[in-house]
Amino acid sequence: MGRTSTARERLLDAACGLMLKRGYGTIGVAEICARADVKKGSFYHFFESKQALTIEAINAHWAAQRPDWVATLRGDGPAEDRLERLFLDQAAAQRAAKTEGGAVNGCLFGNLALEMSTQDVVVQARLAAIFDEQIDLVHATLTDAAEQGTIPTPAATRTTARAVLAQLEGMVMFAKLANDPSVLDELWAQTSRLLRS
């Protein structure tokens, strides 16, 4: 790999991890650039604005989280332990973020549109393609469950993958406000109730 895409990826890199810990107003690309190792004047041949980096870091952040999501609910085993499981390694990432760093974090893409979604169209836009990607995944595996007559059928909705995934965003905000990772430790039997009701 050459010194031009390791610059480049750094700076993905440096993005992701603090806008997951801050937030995209409290940054800037000094603070992003001297995080990477980059010089500051470097980084606009890479990007050509902090929006354009924003894109490119939440497309990248989806882009090593997605094959996780899709091998977990569209792999074997009965459907609702899929969602489950999904559920319990999102739980266990917010734990072992609390362990390793002293805080939960959150989610990039909840974090995010929560700070940005009146500020930024292009940036709003990508959040949602992403979390409708989500919710489509939540969706085939609420069919799988239907079928497989684990959950009622009227709940294999996108209404209620919606919902689903609404749970389990609200429930790792709740966890970040309290930076206690505690919070999602009654989360997939919550949803489990949310599904059955």
Given for the second form:
2 protein chains.
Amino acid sequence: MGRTSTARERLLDAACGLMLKRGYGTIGVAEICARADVKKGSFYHFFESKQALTIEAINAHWAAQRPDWVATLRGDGPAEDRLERLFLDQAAAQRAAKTEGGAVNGCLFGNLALEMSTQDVVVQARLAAIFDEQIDLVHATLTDAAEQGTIPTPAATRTTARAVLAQLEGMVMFAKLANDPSVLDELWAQTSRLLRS
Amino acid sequence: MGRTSTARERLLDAACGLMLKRGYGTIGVAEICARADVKKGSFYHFFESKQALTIEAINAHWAAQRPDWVATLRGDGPAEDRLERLFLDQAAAQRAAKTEGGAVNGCLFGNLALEMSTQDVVVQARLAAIFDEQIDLVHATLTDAAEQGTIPTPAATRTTARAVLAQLEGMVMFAKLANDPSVLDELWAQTSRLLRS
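The form predicted together with another copy of the chain is what I want next, because the block you gave corresponds to the form predicted on its own; please supply it.
To see the whole picture, the full complex is given below, headed by that same chain.
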């Protein structure tokens, strides 16, 4: 079944790559299959629909990123340094995308959130659940930082955790718009101001 | 020419409404014409292409909003209060969209920025210019606030002005994803933290 499993993975990779660049609406099953080098007839062996593939692509993308988020944010050491590390990693990922693929692609979840939220409740719900997980991880880190005395206790709320992630999504938007990862050079310096009293 | 001028305006309104909900890629000229109640044959009398219409729709949207931004941010009184007013107005606009149309539509410029930046340099350049204008307006307001002594001078930079707008775009994204304008209830309380030292 090695070949089968590879085809499924290639379809997910192809969908993810296409959606990062162009969103959901204009991507067709034929184009995903062509990019994945999978016969169109096989597509529906793996996925019921383009929506089903999209959910799986979102899940695969988060499954690949989540361990890094957990390892970085829930690791040892000063909690504020862990959050800084996450933000530096996010900026580095956008820099790498530009160097390797020529474009700052932004955040798959943010891109799809703006395009799909008002159109597809299944995709919307999955994206909302992923952002909730991210907010929870950041919130737990802020709680650690407050306990360690490096941020004021009123900054260790879920609301502030969401604002921290909104700062990341907003700045990544501007970096994508400019196709310039240097927009993110001051990302952490600015974001950390949200954690002052 | 009253009828002609109305048709052009209706096409712009229709495009704007459709793009706020569903982005650019899946919207067709036929659908825009149907919503505007304009014959498809007339479309190309007014616009060379869907791209040309999109640029005009973006321009019309900003032409409608810009006077409010200028009046609010460049008016009299404490500069920080002016910025708070702008943010409260933005949250109110998303609340009104939900009440009147059933959906938090988000920001047209932000929605298109994530969908179009890597695909259409003309749209990308226009959106970048509008965000630059917004950043300049916020930057001038921060400079006033620093002169009035209500924010520290190091917070009155263009980089912080961009971070302030990134906070708005990121939080509006989360409000759109949740289709819940109450996500923006703490928008200003969080954003104003960016203006502390």
